[in-house]
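Here's a solo chain for you in structure tokens, the form predicted alone.
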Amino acid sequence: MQTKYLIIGSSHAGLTAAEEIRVHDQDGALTMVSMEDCLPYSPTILPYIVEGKVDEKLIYLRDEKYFTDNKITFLKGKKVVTVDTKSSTVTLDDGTKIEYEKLMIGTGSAPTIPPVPGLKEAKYHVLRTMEDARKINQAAETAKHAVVMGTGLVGMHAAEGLGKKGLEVELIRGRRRAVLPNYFDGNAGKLIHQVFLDNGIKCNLDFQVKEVESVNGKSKVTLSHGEVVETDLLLVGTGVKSRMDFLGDASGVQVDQGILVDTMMRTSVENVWAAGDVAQAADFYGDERILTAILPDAYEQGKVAGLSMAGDETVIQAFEEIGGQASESYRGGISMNTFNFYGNRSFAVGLSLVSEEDGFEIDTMLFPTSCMYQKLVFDGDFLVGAIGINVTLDPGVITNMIRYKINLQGKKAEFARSPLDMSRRIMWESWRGAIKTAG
């Protein structure tokens, strides 16, 4: 099989890349490969499948007609096992070989399994694919008790969903003694933790899983302080890693925590691109390349990759020759995560975990009885990060204020008091050129 464009992965990065390719090339052969045996969907919807909030039939991002109308060959239920960049050939798990002219890798991330004795031999679940969600729902039909390992986004979402199904849930932390430690500071984490406790989720952050043993179809979980918990359903949500195991050393594609890419999402191999959770790309705040693994970045990176693959190469080259950056190139990652739990709304944007000891100015408002928290992080006159729980801040507007480096000179105190109204007004004024922006 031969194709001009080959995209591995069918979520937001892959779909957006395909659409951008079709903007510039309506007829070039385009093939998309998905390891999942279903239509494309957003992985962010999986916790709601477990909770039962949404019907699986309603969550797909595209239908079969979309691929036919856009002349895209969509191969589902096919896993890539090797990529040979010298011959520009991909091999699938059924032995099929696909020759490509240009390749984009948008394979996302896979769960990591901690080195807990007995865990790999035990019966456990993860939540990263539609099939994972189906298996959890099937197990939950007969289960009465669940242990969820990990207090990150996956673990917290899963604990809430299983609890709402009527299971008794025990949530056990990973390496760090905190709730959502990669996104929220201590104040926010304590508020979220208390809401879970109030809703019947057992969650003692002092202990970790020490050992797991399978006994009569159940899992016997030994905690670090010696307590033994027997459970019907064990779910591991302790972290993820970039899904790039099909790239051997011979591929020539440089990798670190993810696939290293430039601002046009190009890898170290001339005709190979990467985007989405698997891509280690520019950091908005510095010169390092980072993994952001958030939906807005997957969309933006996919769009840039598609343009770079099918767009006018002379225009892109011209910008590079003068030392400039094409307007459509990737502008650097700003973390932005939202977490809705038991009717509460929270988010963390940008440098949300820094402190005054790091040289930043921090403005906070905390109302524990109302489960409300606001944290604004300033670097001089510029907003660089924020956390909000049940506040009127708009994370999208906040992200744009950070990205466009809106100058808040003389306005920080007013902004902290009324951030929603003022942020919208400030952004409107900046777009009209009424106030200064940095650089």
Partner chain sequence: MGNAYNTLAVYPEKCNGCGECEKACAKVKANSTDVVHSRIKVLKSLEDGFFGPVVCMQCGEPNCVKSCPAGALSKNPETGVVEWNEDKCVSCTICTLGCPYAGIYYNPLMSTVVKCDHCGGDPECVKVCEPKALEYRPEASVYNDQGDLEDLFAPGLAACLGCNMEILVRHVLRHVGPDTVLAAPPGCLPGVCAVGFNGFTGSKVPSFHPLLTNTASMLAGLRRYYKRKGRDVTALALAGDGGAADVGFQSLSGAAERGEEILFVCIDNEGYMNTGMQRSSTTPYGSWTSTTPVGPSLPGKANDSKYMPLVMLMHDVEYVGTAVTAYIDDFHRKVEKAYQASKRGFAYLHVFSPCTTGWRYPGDKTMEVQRQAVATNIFPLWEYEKATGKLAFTHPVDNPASLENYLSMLGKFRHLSKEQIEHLKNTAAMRVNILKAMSEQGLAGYQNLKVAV
Second form
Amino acid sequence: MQTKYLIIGSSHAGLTAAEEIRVHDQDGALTMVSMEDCLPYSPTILPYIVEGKVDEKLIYLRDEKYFTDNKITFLKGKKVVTVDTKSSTVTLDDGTKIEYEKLMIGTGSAPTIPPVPGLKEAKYHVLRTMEDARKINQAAETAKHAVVMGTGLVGMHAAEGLGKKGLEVELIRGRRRAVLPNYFDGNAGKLIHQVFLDNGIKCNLDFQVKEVESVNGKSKVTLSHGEVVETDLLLVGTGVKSRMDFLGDASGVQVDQGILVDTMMRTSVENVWAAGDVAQAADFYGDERILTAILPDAYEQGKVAGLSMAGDETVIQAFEEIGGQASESYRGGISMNTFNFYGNRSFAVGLSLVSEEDGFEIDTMLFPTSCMYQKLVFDGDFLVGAIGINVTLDPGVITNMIRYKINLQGKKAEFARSPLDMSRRIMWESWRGAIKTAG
Amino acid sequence: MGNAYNTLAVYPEKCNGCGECEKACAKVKANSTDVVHSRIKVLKSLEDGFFGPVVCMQCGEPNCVKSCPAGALSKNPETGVVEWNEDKCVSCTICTLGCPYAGIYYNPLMSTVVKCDHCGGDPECVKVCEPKALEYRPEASVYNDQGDLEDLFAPGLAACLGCNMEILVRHVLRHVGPDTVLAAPPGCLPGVCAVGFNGFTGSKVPSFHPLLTNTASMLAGLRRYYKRKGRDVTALALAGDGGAADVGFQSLSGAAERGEEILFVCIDNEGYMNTGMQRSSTTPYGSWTSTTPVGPSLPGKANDSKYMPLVMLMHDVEYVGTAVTAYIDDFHRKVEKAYQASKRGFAYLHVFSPCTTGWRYPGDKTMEVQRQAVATNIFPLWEYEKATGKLAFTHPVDNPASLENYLSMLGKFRHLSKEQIEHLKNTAAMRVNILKAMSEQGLAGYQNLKVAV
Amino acid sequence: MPEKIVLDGNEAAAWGARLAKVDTVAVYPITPQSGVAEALSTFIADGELQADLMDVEGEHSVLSVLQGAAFAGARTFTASCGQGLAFMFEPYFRCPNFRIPIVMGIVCRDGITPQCVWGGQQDAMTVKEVGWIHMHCENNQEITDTVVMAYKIAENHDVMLPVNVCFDGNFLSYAAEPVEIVDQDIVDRFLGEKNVNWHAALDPERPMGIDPLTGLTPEGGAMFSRYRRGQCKGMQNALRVIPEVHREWKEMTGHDFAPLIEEYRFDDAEYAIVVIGSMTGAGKDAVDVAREKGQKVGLIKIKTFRPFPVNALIQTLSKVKAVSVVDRSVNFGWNRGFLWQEIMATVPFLQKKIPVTSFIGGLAGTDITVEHMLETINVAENAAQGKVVEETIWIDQL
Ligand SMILES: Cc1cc2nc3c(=O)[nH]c(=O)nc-3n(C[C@H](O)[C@H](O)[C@H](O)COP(=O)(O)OP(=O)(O)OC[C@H]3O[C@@H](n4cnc5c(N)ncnc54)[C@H](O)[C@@H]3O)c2cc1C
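Beyond the form predicted alone, can we have the form predicted in complex with its partner chain?
Up next: the whole complex, starting with the chain shown before.
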């Protein structure tokens, strides 16, 4: 078959790209492929499915009608096995060939399995797809004990979910000796860790998994200090890697840890774009291209890709020729996340992990007994990062202060005193100002 | 065409920080007196007297919706409101990362995110906002109702930059539709191609140049014959103030008295702008025109304007309305009423229509001039319907804005003396008094009126 | 059987409109026309005429509503005179340019001032150059019949011009005569299908801009000229169509009226009088008397005054040596009658020049008697013998 636009992946990156394409081109043939045989959903929802917080039926992001209304051919349950950029053809696992004019790869990421002896051969779970969640839920019906490997978002979420299901949960760290080390600093990590402990999650950050073995349908997990834990359910959540195995060398698409893209989400090959977890794109802070693997970046990049694919190229080119950037282009990834655990809410954005030794000015406020923490990171007169646990700050307002590089000259102290009111006012005024200059 | 949406508009310069909106919101949304529950927040800074109501803007492309992994947020295509579905929400709060303005935020008392939902189209906060810093603007209905209708005028009319008439013509014609015959008596309108030039015309409905004097009569004959033939053709006049209030008045008055089924729109630009800005009977007192010049012996126009809307009301017609394009929803509402009324009898719509060229103001201020004219009661917005016998203000102004401010916007008034300004104020006040009396006591109010000037 | 009823001239005109089944009638009173308005109003009130009665606020609107109705496709009628005609002049002088076939009676009235509300042709003569077809009637039968025929002429696709059916105030408007009313179905057949706006309509089913600005550029100027030439062509065609219509009317009804001009007792005439309107009766009586006395006189009645029937007149005038022209109006500047001026304009087309004497009389509702007419005959006879009177002869001074 033939199509003008082909999008691989029907999650945040793919859906937003499709939406954007339809803004500019209402009729061009648009095809979306997903290897999963279901309507689009977000992997982020999966821990809540495991926890049982929300019904699986409710969480799909689009219905069939959306695809008919928007004239999108949605091929679900079809996996892309190869991409031939020379003939502009994609081959699916059932042998179907799709000829495209413009291709966007939004295949996200897949769990990495650490090189722990015996793990590959053993019975374990991961949590990336709905199918994975279903399998976990099935196993949890009879299981009494679970071991969760990894203290990143997936691991922490899953540990809480399984614990709430009534399982005895043992959480074991991956490479790094901390919880959520990608987002939260030591102070925050300690608070979060304590809450998990208080809620009956066993978690000693000193140990790692040394070896795994399957015995009588159970998993025998040997820890680094020698202790052996027998468990009914072993979940591996030790990180993700870009899903790009269908790109052979012959495709010519340059890859590093992910598919390398520019600020318009173009890959090194003409007519091929990539966005979301799979893409390795600009960093907000540095010149290196990075993987962020977070939801907000997926839709942001998807939108830029869609625009670049279907929008007015001359506008984009004109910007580039004068050495500027189209305002629609990708501004670079900023790390950001929210994390809600046992009724506590937290967020971390930007350079949240840095310290004063790195040359930053840091304002912290810590109330361990009430599990409250606030960290504001300044680089000169600019806010560059923040962490909040159980504080009333608006993560989006803070993020955008960072993104739009709001100058706080002379106002830093006041800002640190009442960041909520002041951040809201600053963003609010910047919006009114933008309107004023635009008018 | 897509949808446009009604808006909860915020005018921070009017906000006095009273916080009534927060109380009202907390009450209606959580039945609580704790304003933590309010979805609208008033930012306050006592240091510099800053007040700014913050509330969800119901973005066109809401990032909160895109951020939601649970499908719990969606933009309602009908209302434009970004809706939050409690059953789907898992409280991950990723949505709050997307919003730069705290339009959606975490309510710790409810352990969930909350956001404004416009109270289903009738926001409580607006009702309690004394200084009118919050307004629920329904202009979107204009786009939704009219957007798909054909623009019955060709693009690129030859009007001056900033001309109000072009907006007016396009909106009126679009509204009344193609089953219309348009009479455009001499003036700018036919000149910019409503009827055409050397064989080309700018309008897609049948249109003609009546005489300046006989617009209402020609339409009357036309409408009557179509009616006799069983055809419902709208007879539409878009006439200037000269063609309505001066030399065209006799035929207008006659047609009104006979109840001819005509929709007569007077585009009042307060003079003969097309022929070079001469005075007409609707030129205001004191105004400069090229025939009421300002010099040592003459201070501009010596008489008050003829207040046509009341004159027409006294003809006992089906409908009289005053309108401006700057309040386009109100404008369309009145066009609709006038249109309906014109199927039963005579309908008269008097539109205050500033002329950038003749009044001497920059073309980008056309809307502002209209709004100021309304705000100062120089041009009060009201309507009268014979069916109900009621005269009603549609944009009541109890505390008129500064007239000096309005006059200073317009070159034609720049020379006015204090006394002249006082005179204009009195005239405006007197007219509003008459209208008030009529709106409160019906038409009898006019007789009972004791006007203090 | 056609019925004969006694009608005054105003009623006769109204009957013509009734027979033509007009759709829109606009009325506004003025002496001596009011009877037309009243008669039409009564027809409509009694359901004998299915038309819109537009009782408007002045003559200006009278003609204006008819213009609107005509563009919508209506057959239209009204009548006026004198000051009314003066007041409606603005829309009046636009009708022919619109090429809309309105028919309007002019119940001829003298012009003020001095103040006067009685007959005279000053009104009709003053507006004759504007482009309407003008036909003057001699009696009430001719009024009824001419109104009907006027529609057939005006609506002829080669003509498309408005028609004034003129008849004298007082003398015809108030004079009662028996009038034979032709059967309605004959009139229906005679007039046939109505289509008055095939060329220019204000109709959403056929959208067009009526009367756009024209001129200024060479192309625009050429367009304007084209319209003007078209109007002239319509007038020219009317000279062909008017006799055709009269012939057809005669065939269908037996009513015989001269379409352009009428020659009376012209067989061996050596001189003639030229008359127009209701004075024709007195003129014919005078010719009969003179003939008895042996004077070789004939009479020329001008029925169609616009377009002016030059060719017909050339033939007629060629037969005589001198003419007296009787006018009921004054052309200031020439200080003679309007009709005199038209005859004078025709004389150069004759083989040999003939003397033309101007008589002015019957102003302000006064009578032109047989005696007056005999005097005009005598003057013509003398002129034919070389005794020419150069000055205008005012009949009241005879
Ligand atoms: C348990 C869990 C919790 C998370 N929590 C958070 C969080 O709190 N905050 C946050 O910001 N992010 C979180 N994330 C990450 C977030 O879900 C991802 O960043 C986001 O989903 C990336 O979107 P994407 O469109 O790039 O790819 P994905 O969501 O991974 O979707 C990839 C799509 O591609 C399809 N696909 C892949 N390969 C093929 C193929 N070969 N052929 C056809 N189709 C293919 C898949 O079917 C799918 O439709 C979480 C992820 C997980 C798994």
